[in-house]
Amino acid sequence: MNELFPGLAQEIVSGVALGCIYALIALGFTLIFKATEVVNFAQGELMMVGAYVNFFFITIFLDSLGFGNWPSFILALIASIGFSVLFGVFLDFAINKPLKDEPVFSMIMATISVAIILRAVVALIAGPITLVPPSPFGNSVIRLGSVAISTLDLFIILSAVILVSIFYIIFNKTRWGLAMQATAEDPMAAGLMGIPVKKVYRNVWIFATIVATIGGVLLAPRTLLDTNMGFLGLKAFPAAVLGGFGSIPGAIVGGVILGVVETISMGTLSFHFHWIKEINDVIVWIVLILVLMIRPVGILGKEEVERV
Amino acid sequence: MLKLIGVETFYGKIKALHGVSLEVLEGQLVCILGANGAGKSTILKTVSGIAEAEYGSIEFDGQRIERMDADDIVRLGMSHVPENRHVFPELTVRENLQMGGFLITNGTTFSSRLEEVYSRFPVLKERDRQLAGTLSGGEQQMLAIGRALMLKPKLLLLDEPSLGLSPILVSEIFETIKDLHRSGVTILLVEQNVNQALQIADYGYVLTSGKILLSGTYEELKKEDRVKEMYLGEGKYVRRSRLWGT
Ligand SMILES: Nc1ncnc2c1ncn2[C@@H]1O[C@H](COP(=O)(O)OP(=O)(O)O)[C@@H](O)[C@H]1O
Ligand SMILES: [Mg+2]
């Protein structure tokens, strides 16, 4: 027993890291298609492409002007975030302005076919190695009696948390987040007030390419940097379904939690259960079918209420 | 104030609106009437920019806005209350007035604004914090109102107001948009209530498959044996002539 705590506990905390960059990625899913309908399966692929960007900065930084470890840690989040702006806007551009009002079915097809041309050129222009990002923390831990976390998880933790504090402020209290939140319940109305829809549209697309940039800032150091990286993106899915479909604190709770059981079910269970180990990659979509049978709105959807 | 020239607007092929040409005077309240799938609500989108016109012009406070975005009509002093009201159900009665001052960045005059709306409609303030979705439909069509008020537009398009609202509430309804006109406001109104509605207004456009069929003062159109047919409930008008003879 005393063996089994220190390993749960750090498996939970790792958990809840991953899980807090399934929650990004599918925060920003959620919010494009909260706000313009469109379902966006090359969210993952932001978040490769922001990894990758940021990589870049970071040996320029690093390497070629010599800054310290920190130092370019800092300068390349933020030369990153300015590229995830820009790339936000040829986003909208390319993807939304084309497809907003196109049927699903196109739109899956083109958002899927943008995830695989941006694997390609990511691969065509860093080549197919898998690259090792350079991080602040190394494999520094901290230690709590008997357990040991990584700094690396605590300090994906404590992102995560700012950034969905952050997004919250703007979200809720803002003239621009309120602008948001109107136009994605009624564009048409909130056209009618004077809110430039199309520029909300746009500053939803930058939002979530930023948003997916961090996660990929932050998930480079624990996975390794390789053009898969965008298929941890699919879990997107299954968070954002499990936490509520199109509801944002579903989008977050369903990334935490999944993020949680996949890492235990990892560990401690298929350590003590080897039948566990064989369904591993499975074990998500079983706790997604189960929670959707108890409750088929997700952990924090709502039901949907016909209006008359 | 607002003057419209030959006016088609589609709806991918469809057309329904077959050249309008119509003009509303400043200080005016005009009515548009006509049967269900007319086309009198297509006449207010192309005008505040939600539909587009495919051929004619539209010239609003000497300006040509019939290519212009929805939010940039707005900034020049229009405000289009649509058709059911479309308040944002998920916002609070404050938030949605503050999406409908959405433009005005001035902190001071917004709050005078919010209470001169408020004081409109006392039952706004205390819905304040309550989801717009969660109010009656008379409310809501106050806060619709509300909300277009807080720009202080020069012209106001109304798209049945009193739709589905008990009788008190529409002639509430009525009052607010008699006063509104006697402020000065001029109003482009597309109502239901025939009578009432033709006795409030200056003049009037009736509307059949997306043309002007007639226009005039409320004293003329009366006159009309179509409009008292169609609209006024006085029964079938058949000229004697027409029952004996050839
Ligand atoms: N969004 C739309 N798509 C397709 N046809 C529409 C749409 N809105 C209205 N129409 C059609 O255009 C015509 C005019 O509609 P509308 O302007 O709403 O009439 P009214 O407001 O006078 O009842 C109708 O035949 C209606 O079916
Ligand atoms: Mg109508």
Contents of the next structure:
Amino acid sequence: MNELFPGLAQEIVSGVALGCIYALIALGFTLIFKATEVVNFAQGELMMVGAYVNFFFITIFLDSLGFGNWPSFILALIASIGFSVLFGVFLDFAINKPLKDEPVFSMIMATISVAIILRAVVALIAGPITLVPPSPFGNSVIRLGSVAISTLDLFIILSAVILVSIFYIIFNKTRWGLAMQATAEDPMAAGLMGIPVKKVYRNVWIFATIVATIGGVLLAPRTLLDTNMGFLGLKAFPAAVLGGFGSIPGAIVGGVILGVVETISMGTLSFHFHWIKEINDVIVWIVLILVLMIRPVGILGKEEVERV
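I would like to compare: after the form predicted in complex with its partner chain, may I see the structure of the form predicted on its own?
What follows is just the one chain, with no partners and no other molecules.
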């Protein structure tokens, strides 16, 4: 029993960090959905592309130009965010503008197609080799009793909380956030009221791409870098639904819950109950179904009331 609690505490901390990555991807789902009511199934691949672009810039700054570890990380992050802004503009031009008046199903299929294309293009350019991005923190850890917490994990948790808080304030306390909500509710009415609907759509795609890039930058040193990173989007999607699809705080709540559940199931539960190993890949979906059976709109989701 004395050995069980330190192990659980270690897994919970690791699960919270993993859940914060899920939360950042889920936040990207939420941003697009709140403005367009479309689910962007390419969000995981946007994270993967951002991680590869960041690795490319780190290689330039660290190896070619001889900058230190931290300067290279900061410069590469800034350059990657700049790339994500341009990429977000391109996605708005390539996906949203041609399909914004088409059925939602067409937009969803377009995002799935983009996900497949991005995975193939990155595999073609980068090859099948798994890369090892350097962590700006190295292997440093902080010890709290018998629990060792990676400095990288603490940085991931802090970054996720800050980002979610910033976007929550933007969408609920600023004119731009109100404009985005009005656009999602009725684009035609929003346009008639003077809201620049096209600009709102473009900015949403930009912000979703930036969030995905930051998630990829944080995740890559933790799990290594390969073209299959994008599949994490399939795990982040139930996190968004669990927290309440369209709820920004719900993204981090759902992400953390699923991250902790997944980590504990792969660790302590799998050790004591060997059959758990067989359902590790679907454990998050089982948790999602159980929660939705009790609360169909998710933990922090709001029920929509239709007036007749």
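Residue numbers count along the first chain shown, from 1. Just so we're clear, the structure is a prediction, and the values are computed from it rather than from any experiment. Heads up, when I say rigid core I mean the largest set of C-alphas that superpose within 1.5 Å between the two forms.
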Once everything's superposed on the core, is Phe231 shifted 2 Å or more at the Cα between these two forms? no
Establish whether a shift of 2 Å or more occurs at the C-alpha of Leu75 between these two forms, with the two forms superposed on the rigid core. no
Displaced residue check between these two forms: Leu131, CA, 2 Å or over, core reference: no
